[in-house]
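There is one chain below, alone, in structure tokens, taken in the form predicted on its own.
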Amino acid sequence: MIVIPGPSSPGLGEKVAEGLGVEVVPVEHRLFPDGESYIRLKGSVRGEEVVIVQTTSPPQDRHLIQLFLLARTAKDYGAEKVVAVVPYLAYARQDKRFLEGEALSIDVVIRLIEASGVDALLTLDIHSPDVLERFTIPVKSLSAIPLIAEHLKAKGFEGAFSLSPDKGAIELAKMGDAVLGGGYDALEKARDRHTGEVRTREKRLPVEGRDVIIFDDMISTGGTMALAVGLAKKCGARRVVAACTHPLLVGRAVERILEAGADEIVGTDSVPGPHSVVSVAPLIVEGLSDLL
């Protein structure tokens, strides 16, 4: 078995090959003039099991068509299998035509991984589970929520109140309130199809004096999570915590989180960044053990 670390995830695919204790294959990358990607495999692959460690966070186009190329460019020179390891899967919200000629995004890009020589791929808390149906390949998504919340248990946050940002992340609240014993409750959310406006319904929540973790799968421009975060803080939480497996942090989503009340942002480094504080190996680790 070899790990091959992509361009975008060098440090995560440099742990995961320390954790199944296995070779690397450095990759050769560098950007043409005109913005196409070169790729370059620095050693062999051939007979091997290939693991690809290759996020799609921003710019996701680019480092989509960098994992089409490693895939392919294995499987060219030999690979006997190749096992993607995508932390954040781009284009997982584009699920549905909620407008009349939408394009069904993930479709497409699930199309082109299998085309390129994928076999099985790992990704991890995907936003939209029915995703995995998709897929024609072995394909499984595991979540870092219990990774991240024990994290916080460690840094004196045991006991707090664990809240998701919306009814359809509750699975994520339940799962922080297994490792951090304060109980749970999800808000409600309504997003403008055509703006893309998020609103929340106040609710009073048991939170006077005590810590909150708001976990989400993923912090995009920040609009949701500060919403939560702000309702918190005005039913009276002491501290806030916006955690997610997914940091994208785009704009100004950090000033946007604390200048809603957050005290700190949480994050794992499926997206490499300042706040990605929680490494995922472990888990892929442990996870590709049925997908090798």
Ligand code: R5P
Given for the second form:
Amino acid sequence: MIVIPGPSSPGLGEKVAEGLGVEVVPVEHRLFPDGESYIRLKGSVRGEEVVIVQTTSPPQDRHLIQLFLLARTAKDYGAEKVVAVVPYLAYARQDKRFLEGEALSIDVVIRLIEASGVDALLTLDIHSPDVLERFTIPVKSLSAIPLIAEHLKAKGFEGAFSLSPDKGAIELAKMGDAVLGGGYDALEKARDRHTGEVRTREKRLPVEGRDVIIFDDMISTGGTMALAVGLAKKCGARRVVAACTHPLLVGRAVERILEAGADEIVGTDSVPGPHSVVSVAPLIVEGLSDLL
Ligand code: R5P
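Can you switch from the form predicted on its own and show the form predicted in complex with ligand R5P instead?
Whole complex next, starting from this chain.
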């Protein structure tokens, strides 16, 4: 078995290879002057089970194309099996036609992944689990929330209240609570499908003078998280941590969340960046066992 650390996940790819105790095949990559991606494998994959580690955080489209090029090239050069580790799966939020005439984006992405030669896929905290049923190859989504909660417990947050910013993410708050043990709840959120604006219904939370951890699958613009942080502060929370598996943190997300009153933003290296303090490598290594 060998690991190919893709251009979007070089550090995580190396850690996964280390955890599996296998060699990596490095990738040469660059952009042509017109923006097209160039990919070259710098080692042999013939007869190997190949694990490609390539997240598809922004720029999503480029990272997806790189994933397709890597998978096809590995197959062309005789890889026996290609397993894609895509910690953040782009377009997973567009899993329905919310408005008439919209593209069903995740279904197109799934077809392209499968057509490029990927034989199995591992992702983390996928936005909605029913997307997994649309693949025809073996696929699984693991949660990094217990790892994040363990990290926070070790930093003194045992007994903190776990909160999810919308009902759909209550399982995340439940998982956080299983480690932190301070109770959990979910807020109610609504998004305007035309403007993208998010609203959170006011709610009394039992957090007066207590620490609160808000768990979400991802933070993109920070709008959802900022509202949840603001509400926790309004209910008297002491320290508030904004935690997520995929810290996309686009634009002013960090400022918005901190201005709302958060003390800290904690994410994982599913999406590398300054707030990616928890590594998902051990989770991926463990999760690969039944996909290989
Ligand atoms: C949506 O339901 C997700 O779980 C996140 O809450 C949301 O996508 C985050 O987006 P933003 O940071 O732009 O509010």
